[in-house]
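Next up is one chain by itself, shown in C-alpha cells, the form predicted on its own.
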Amino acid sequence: MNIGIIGSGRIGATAAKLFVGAGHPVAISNSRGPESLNGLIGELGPGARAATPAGAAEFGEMVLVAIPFGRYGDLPKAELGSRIVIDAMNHYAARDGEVDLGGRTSSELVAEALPGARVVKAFNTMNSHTLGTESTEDPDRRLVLFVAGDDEEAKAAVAELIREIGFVAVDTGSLAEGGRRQEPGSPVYNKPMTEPEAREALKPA
C-alpha cells in the first residue's frame, strides 16, 4: 500500500521508517519543500521518495498527517478527500495557541476540516524514540497504538498497518470519544503499554 506522509518531524520520520521497513512505499513531504528531506530520504532508502503535502497526499492511499495541529488548516484539502487519513495531530495550548474546540476533540476539528476524507486518530499518544525502538515480532511484548475514528473499515486498515510494523492497535471508539480518551494527559497518553494495560487503563473510573 503506498503510504503518504505530511510532517517530517519526529513522528512523521520515525513512522517513515517503519512503513518503509513493513514494505510500503512511501512519500513523504514538509513545509520547507521536497528538496529539504535528501537526508532522510538517503536514510530510508528506495522505497521513499520526497513530495509536496499535495503530492504525498495523492500518492497515498493511506495519508499520515504530523504536523502542529495549529496549521491543520493548510492540509491539502482537495488531495485528502478520498483518502483514510492518520491523524496524529495533538493540540498543546502553548505551542498552537487557544483554539475554540467548541466541546470537540481536536481529531473532530480535522475531519470537518476534510470533506470526504476518512479520519482515524492515532500516532499521537506515544513518542518518537519508543515508536522507533520498540517494535517487536512477539505478539506478547507488543506495545500499544491505539486508534479512534467514525469509519469502522478506515480503522480496521489503521489497525493492520500497526500490526504490520510491530504493534497492536486497540480501538478507542470514535472521533468524539475515542479522541477524547487519547488526548495529552489522559491515562493512556505517552505511558507505553502492552494491550492488557491498555484494556485496564480505558476501564471507567
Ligand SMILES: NC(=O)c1ccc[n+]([C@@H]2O[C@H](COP(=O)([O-])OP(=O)(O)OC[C@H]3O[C@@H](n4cnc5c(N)ncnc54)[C@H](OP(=O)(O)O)[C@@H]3O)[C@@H](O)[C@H]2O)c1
Contents of the next structure:
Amino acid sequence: MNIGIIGSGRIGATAAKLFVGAGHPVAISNSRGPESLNGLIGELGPGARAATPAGAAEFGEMVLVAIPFGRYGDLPKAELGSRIVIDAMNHYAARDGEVDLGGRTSSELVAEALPGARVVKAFNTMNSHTLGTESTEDPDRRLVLFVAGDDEEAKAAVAELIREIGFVAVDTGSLAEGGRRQEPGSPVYNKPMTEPEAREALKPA
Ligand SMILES: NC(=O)c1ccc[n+]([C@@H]2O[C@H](COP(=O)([O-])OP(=O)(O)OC[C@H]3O[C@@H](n4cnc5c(N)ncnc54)[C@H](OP(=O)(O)O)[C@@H]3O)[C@@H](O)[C@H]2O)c1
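Following the display of the form predicted on its own, present the structure of the form predicted together with the named molecule.
The next block holds the full complex; its first chain is the one shown before.
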C-alpha cells in the first residue's frame, strides 16, 4: 500500500522508516520542499521518495499527518478528500497558539477541515524515540498505539498497519470520545504500555 506522509520531523521520519521497513512505498513531504528531503530519502532507501504535501496526499492510499496542529489549515484538502488520513497531531497551546476547539477534540476539527477524508487519530500518545526503538515481533512485548475514529473500516486498516510495524492497536472509540482518551494529559498519554496495561488504563475511574 502506498503511504503519504506530511511532516518529516520526529514522528514523520520515524514512521517513514517503519513503513518502508514493512514494505510500503512512502512519499514524504514537509514545509520546505522536496529538495530539502534528499538526506532523509537517502537514509530511507529506494522505498521512499520526496514530495510536496499535495503530492504525498495524492500518492498515498493512507496519509499520515504529522505537523504542528496549529498548521492543520494548510493541509491539501482536495487531495486528502478520499484518503484514510492518520492524524498524529496533538494540540499544545504553547506551540500552536490558542485554537478554539469549541469543546471538540483536535481530530474532530481536522476531520471537519478535510471533507471526505476518513480520519483516524493514531500515533499521538507515543513519543518518537519509543516509536523508533520499541517495534518488536514478539506479541507479548508489543507496545500499544491507540486508534480512534468514526470509520470502522479505516480504523481497521490503520490497526493492521500498526501490527505490521511491530506494535499493537487498541481502539479508544470515536473521534470525539476516543480522541479525547488519547489527548495530552490523558492516562495513556506518553506512557509506553502493553495491551493489558492499556486496557486497564482505559477503564473508567
Ligand atoms: N515528537 C513526538 O514524540 C510526537 C509524538 C506524538 C505526536 N506528535 C505530534 O506530531 C506532530 C509532529 O510532531 P514532531 O515532533 O514530528 O514535529 P517536528 O519534529 O517539529 O516536525 C514537524 C514537521 O512538520 C512540517 N511542517 C510544519 N508545518 C507544515 C506545513 N504547513 N505543511 C507541511 N509540513 C509542515 C515541518 O516541516 P520542515 O521540516 O520543512 O520544517 C516538519 O517536517 C505534532 O502535532 C506533535 O504534537 C509528536
